[in-house]
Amino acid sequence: MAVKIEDYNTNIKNTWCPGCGNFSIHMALKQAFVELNLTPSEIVITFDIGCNGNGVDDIEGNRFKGLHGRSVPLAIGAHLANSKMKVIADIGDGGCLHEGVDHLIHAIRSNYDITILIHNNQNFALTTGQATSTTKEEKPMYAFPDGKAEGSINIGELVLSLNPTFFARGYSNDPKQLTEILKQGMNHKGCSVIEVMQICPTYNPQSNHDWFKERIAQSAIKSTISEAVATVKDTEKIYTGIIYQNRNRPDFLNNLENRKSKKTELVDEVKQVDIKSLLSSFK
């Protein structure tokens, strides 16, 4: 039986502001699952705390909402337990680049076969608009009325500095393109990092659709990391699309010698073990 969008809809009313980019991001995510013919029982989505994390109620499937910045290690654990599942870590720019930056770095380094979806609205929206690492330095924000006092992080530049196997950038007001990016990211064998430039009409109203429309441009895939870095560092344009992909590097499990001969998943190998003799040795 063919998978339908309705299979992923829920009856829970979400709490996103009117015009929030999360609506179209979730629409694209659901559409990608449908076009890949994945049923809700075949996916795992781990959520961050924040506005994006409130999407845990908006989509069917195996869902887990963790602590702030921790959706990536949850996704890694789910993938290692059962690599047959499609696993997506759904996280905001705040959680990902503050508490969660170490998890992002090591997921890319290890090349776990998961998809990391970073919602970049350039603020902590759920807590009323504090600055994050991606907020422009001169931009006045809640608690920084004269502009952010700290430096900023370019997500693409950070990811590409870690020798990734897949990096793409989408835009929340282009769900058609985002759907294609998500499909290719989920089909990539390795760690796929997808940054989504997201509209936040309440706490970042300056970066509205008209602002993005002047800057958004599509990029062809780059053959080298240096070309990809130049693309994401462009100050005039915000390039979207699959910016870099390397299909030649093995993912983590395929690079793990003690798992290469295994036909089962770790979740199948869990069993009870009598440890009485072990405990008695400590008496």
Contents of the next structure:
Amino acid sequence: MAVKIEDYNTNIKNTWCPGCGNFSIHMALKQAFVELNLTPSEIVITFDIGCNGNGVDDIEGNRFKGLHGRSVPLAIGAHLANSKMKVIADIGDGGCLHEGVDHLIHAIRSNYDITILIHNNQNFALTTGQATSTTKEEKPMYAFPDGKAEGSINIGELVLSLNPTFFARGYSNDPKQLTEILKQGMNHKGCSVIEVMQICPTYNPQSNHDWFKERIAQSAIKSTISEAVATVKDTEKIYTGIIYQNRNRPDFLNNLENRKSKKTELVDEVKQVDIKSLLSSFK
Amino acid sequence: MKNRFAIKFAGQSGQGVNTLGELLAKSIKNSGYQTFAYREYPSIIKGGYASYQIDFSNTEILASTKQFNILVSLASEALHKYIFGLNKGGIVVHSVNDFDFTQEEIEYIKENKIEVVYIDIEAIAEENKAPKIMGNVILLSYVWSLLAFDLRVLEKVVKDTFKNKNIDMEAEIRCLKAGYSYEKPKGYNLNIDIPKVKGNWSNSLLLTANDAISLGAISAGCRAYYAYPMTPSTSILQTLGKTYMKTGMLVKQAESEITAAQLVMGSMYMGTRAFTATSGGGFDLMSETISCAGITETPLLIVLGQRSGPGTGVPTWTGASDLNAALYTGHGEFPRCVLSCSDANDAYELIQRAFNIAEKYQIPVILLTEKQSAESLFNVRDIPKAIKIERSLKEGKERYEITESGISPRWIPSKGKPTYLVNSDEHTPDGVSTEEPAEIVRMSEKRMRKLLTLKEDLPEPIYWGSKDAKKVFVGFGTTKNTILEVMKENEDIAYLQYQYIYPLKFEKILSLEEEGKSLILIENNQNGEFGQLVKKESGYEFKEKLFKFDSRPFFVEDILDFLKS
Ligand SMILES: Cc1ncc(C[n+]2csc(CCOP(=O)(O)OP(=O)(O)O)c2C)c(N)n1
Ligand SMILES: [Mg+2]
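Switch from the form predicted alone to the form predicted together with its partner chain and give that structure.
Full assembly next; the chain just shown is listed first.
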């Protein structure tokens, strides 16, 4: 039986602000699952803490809402145990670049076969609008009417500096393109990082759709990292689309000497093991 | 004490003291004795002083004496440091050129009739056309000749140990023989009259608690190990890494302890068995995950290898001052289980039990070791039978169903199975977030009921010793080992061992008190953390207490002195 979008809907009341970019991000996510013909029991989504994570009630699937900044290592643990599952780590710009930035770096370096979906609304929204490393520097934010004193991080530039195998950027008001990006990202064998420029009408009303419309532009896929970096660093345009992909680097499990030829998953292997043959080196 | 003998190898860190110690421990074991090997070393790679002490006996031996009969030293600092540890009539063998004892040392040597033997190992190595580094085995075989043991036993161990290493084995054997025939002090008599153990111990194993934990985990169907290196738990990573081609276990060095704990939680949630091990500092970083596993009811298993001190403390030395961390870390209120092992035998068993408890009760389980158990070599005759795997998986309607036992159905997420939401927000039985007071109370009470169910399920503490003993030491971890050594010659003392510390079964303590025993709390820490727990749970306060917190384990003499006072 074909998978339908309804399979992914829940009847729990949603709590996002009207106009929140998260609505269309979830729409695209559900649509991508449907188009990949994945049932909710074949996917795992780990949720972070933030407005993004509050979407946990809004979508079906195997879901784990854990701790702030930790949705990436939680997702990796799940993926390593059962790589047949499509595993998505859902996270905000705050959780990803602040509380858990080390996890992003090592996930890319290790090239686990998961998808990291970053909701970049350029602020800590759930804690009512503090500055993150993607907030514009001069923009007044919670407790800092004169803007932040720190510099910024460009997510694409950071990701591309780590020799990733997949980086894409989407826009929350373009769920059609985002669906396509998500599908490609999930099909990519390795760590796919997807940044979504997300509208936040409450804490970032200046960057509304009109603001984005002037700046969003489609980019073709780049064949080198340096071209990709130039694309994500463009100061006039915010380029979207699959910006970089490398299909030649094996993912983590296929790099593990003792696991790469295994047909079973760790979840299938929990059985008593006779350790006799291991004892000779202790005699 | 009778029927025991101790040899200490000492030198700078990086001089090969551990290798010598291991070779000797194996060879003595293969000669038909029971051994216990204890390491001291600084937290540096080169320099300082390190030592490896082997105590052997004809009965099970689990702890060291402070004093020893033979000291072998490769370096001057260690020589000054350990000379006062020699017994009356002992012997010191060293290879330090132009070494001068201090006046105080000279007097000690004279007073205690200690023999001093200097061997120019480099010259002998050269005579035997062997590289200088082989000088070490000259000392080893010299000790072997002092013990008057059969050289063939030592030779076989050396050959087996180095067979896959790229060394000149013939030169090695020439050095062994040269050391064995090196002249002994005239008329010197070591005076060992320890009968050999009956039965065949030469086939027994030498295991650290870390080795035993690794083997127990493999046996229990654990399929993933994630860790960040930290003494004294680091060697678990090595044992599991070295065997991973055979076991197929996924062994992964994580970028931090935060990550390691999250990986374990993610893998356990997904339905395999995984664990991590660390020490105090890394354990602190795992706090948030312990709390998260508590509310999400995800099985979690952490081995906490204790060393001493807060902060970085005394990184390579022992202690048992992280019990409170294990008991109380993590915000909010949730059930957990804390276990403590004392040696390789119970470490092997408890890691298997820990997996069963974590899965059945869906809680975080913390297994405590100490540097003293984690890195000491225990002689284990036979690995006991594996403990049956109990996963208690069950499909249900609601993941957090309210039940009397507190245990809700948990099933492995997989294709075609009902999906569920695991939620670290407080939630209703279906996993959906809630802020309703009645729901919060209902779910919190359900979770906490697991603690009562678990307590019923846990075994009583183990009573070691004669029923008629008047004094009963009560404690956890390696303090048991030292008391058992002293008990061999003193039937008046016994030991009550807590392997299952929390939830605490305190009833046995109260009944021993009622029987009129005098109870002594013994802990390798400053404040008596276990005693505090007993008081909190039962109201009972120990009147007599023996604490040691100088980063050293309890030696046999510590207990003898205490009993005398
Ligand atoms: C350890 C920890 N620190 C702080 C918080 C409080 N907190 C909740 S959400 C959040 C920020 C969320 O920002 P982001 O990740 O960008 O998500 P958004 O709400 O913008 O979607 C913070 C700081 C927390 N839950 N846990
Ligand atoms: Mg945000």
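Positions refer to the first chain, counted from 1. Basically, rigid core = biggest C-alpha set you can superpose within 1.5 Å across the two forms. What you see is a predicted model; the values in this text were computed from it and never measured.
If you fit the rigid core between the two forms, you'll see the Cα of Asn11 move by less than 2 angstroms. Ile275: CA moves 2 Å or more between the two forms after rigid-core fitting.
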